[in-house]
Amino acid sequence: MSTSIMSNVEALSTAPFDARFPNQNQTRNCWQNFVDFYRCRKVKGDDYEPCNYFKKVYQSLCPNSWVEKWQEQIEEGKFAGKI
C-alpha cells in the first residue's frame, strides 16, 4: 500500500465499548455523545480539547443525515435535548 493510504488507515478508528450501552443498538449511545458533546463545549469552551472525544464517538456511531438534522434543531433553538 502506499504511504498516504497507510496513513489513513491507522487514523481510523470506531467507539470504544461502553459498559452504559451495552446492546448491539447504539442509539442511544450516539444521541448521548453527541449531547454530552456539546455540553462540554458550552461549559468548557471551544477549544477544550477533551470534548473531541465524544465528538469522535458520535461521529463513529451516528449517521451524518441526523446529526446534521440535530445541528440544525440546536441552531434554531428546536432541539429536544438539554444542552
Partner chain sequence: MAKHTHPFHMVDQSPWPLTGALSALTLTMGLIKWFHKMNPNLLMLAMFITLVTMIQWWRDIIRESTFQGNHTSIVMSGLRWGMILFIVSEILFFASFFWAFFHSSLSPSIELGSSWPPSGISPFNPFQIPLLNTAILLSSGVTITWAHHSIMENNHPQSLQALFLTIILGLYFTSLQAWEYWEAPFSIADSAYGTTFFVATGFHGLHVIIGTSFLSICFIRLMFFHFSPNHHFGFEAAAWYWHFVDVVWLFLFISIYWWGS
Second form
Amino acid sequence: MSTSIMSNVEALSTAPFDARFPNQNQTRNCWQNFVDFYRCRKVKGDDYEPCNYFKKVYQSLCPNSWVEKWQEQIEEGKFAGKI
Amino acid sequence: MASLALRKVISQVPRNVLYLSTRSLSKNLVDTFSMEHATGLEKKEMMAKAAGNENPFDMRVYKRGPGTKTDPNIIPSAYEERLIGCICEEDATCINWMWLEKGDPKRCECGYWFKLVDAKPL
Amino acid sequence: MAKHTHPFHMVDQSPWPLTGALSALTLTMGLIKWFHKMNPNLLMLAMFITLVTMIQWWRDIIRESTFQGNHTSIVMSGLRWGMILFIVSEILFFASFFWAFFHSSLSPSIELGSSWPPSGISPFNPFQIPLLNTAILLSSGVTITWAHHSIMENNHPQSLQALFLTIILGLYFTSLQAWEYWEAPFSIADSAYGTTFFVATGFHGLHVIIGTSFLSICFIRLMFFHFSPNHHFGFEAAAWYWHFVDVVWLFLFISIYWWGS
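Having seen the form predicted on its own, I'd like the form predicted in complex with the partner chain now, please.
Now the full complex is given, and it begins with the chain already shown.
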C-alpha cells in the first residue's frame, strides 16, 4: 500500500528547486534544461538514460509551443543556444 | 574659405612648428591684448576693473550706516526708483523689500532711513 | 546705450526662436515622412531651415559678443552655466543608451542564446580600428589643449596649427568609423546587439561630427582674430564639448567594443 503511494508520488513529481533560478520567472530554468538535454545527448549518445532528467524538467517547466518551436529551430540549424 | 584656411596654416608651419612656445607672455601683456581686443560694455567693465573698481555695476550688498533721518543710508541709482531689500538681522531668513524713490527718503521695516541719489553710469 | 546701469545683456527681438521652433516641427514631420514613405523631401527642407536658423542665430551672437561687446563677465558666467547644463543633459542622453546596452548584455535573453555577443554575431576586433580611434581622440584632446594654451598666450600661428590638427583628427575619426560601419558584418536590425551597438556608436559619431563643425567655426573665428587671451568662450565651449565626446568614446570603447565582444 505505502509503496504504491510512494511510486505514485514519484510519477507526479515536478521540477525540483534549482538555486541558479530562485526567482518567480522560470524562463531561463526551462531554457537551460532544454539546452542541457541536447548537450547531454550529444556527449553521451541518444540512449543514455540520465539525460532524460533534463527532459523531464524542461517538459514540466516549458510551454509546449516553445519546445516545438525550439525543436524545429534545431532541425533547421538555427537554434540560438550552443549545443 | 578652405583654401584660405589651408594657406594660413601652411604658411605658418616652417616658422613655428619646430620649436615650442615661441614666447611666454607676461600676465600684464596678455591683459593689454585682451583690453585692446574688447569693445562696448565689456571694455568699460574691464577698464573699470583695471582702474581698481571691483564693483563696476554696483551689485554688492551694502553694509548700512547709522541710517537716521538726518543721516540716511545713501543708495545710488541711474533710474528714478530702485528696489532695495533689508536683511534686518544678521541671521534673518527673509529679506524685507521696498521701492525707494528719488526725492522721497523712506524708512525700512527695521526702522532705518534710506535715500536715493543719482549714480554715475559706467 | 546711454547709461549702463547693469551688467546684463538684454537681447534684441529676434526671429530665430520662431524659425527654430518651425524647423523642429518640420524636422519631426520630415523624419516621419521619410521613415514611412521613403520620401526625404520634407526632411531636406527641414534640415535647410535648421541650418539657416543656426547660421543666422549664432552669427547674431558673434556680433553681439565680439563686435558689440555685450558679453560682460556676468553674461559669460551665464553662458558657462548654460554650456555645463547642456553637457550634463548630453551625459544623461548617453546614459540611457549605456543602460540599454547593459540591460541587454548583462543578462542576455534566451532569444539571444543566453550569450553576449549573441550567437551568430561576430563583433569587431576592439584592438584594430576601435583602438586606433581611441588613440586619435586622445591625441585630439592633446592638440586642443595646445590650441587653448596658444590662444591664452596670444600665439596666433600655433593656435591655428593646433586647432587645424584637432579638426583633421576629428575628420580622420569620422572616416574610420564610416569605413567600419561599411564593413560591419551585422546591422542595426541584428538583435539587441546590433541595435544597442549602432544606436550608441551612431549617436556618438553624430556628436563627433557636431563637435568637428563647432571646432571648424572656432577655426574660422580664430583666423579672423575673434578671440582674445582673456575672452574666448566660444572656443572653450567647443573644447568642453570635444572633451565630453572624447570621454563618451572611452566608455564606448571599454564597454561596448572591448568588454561587449
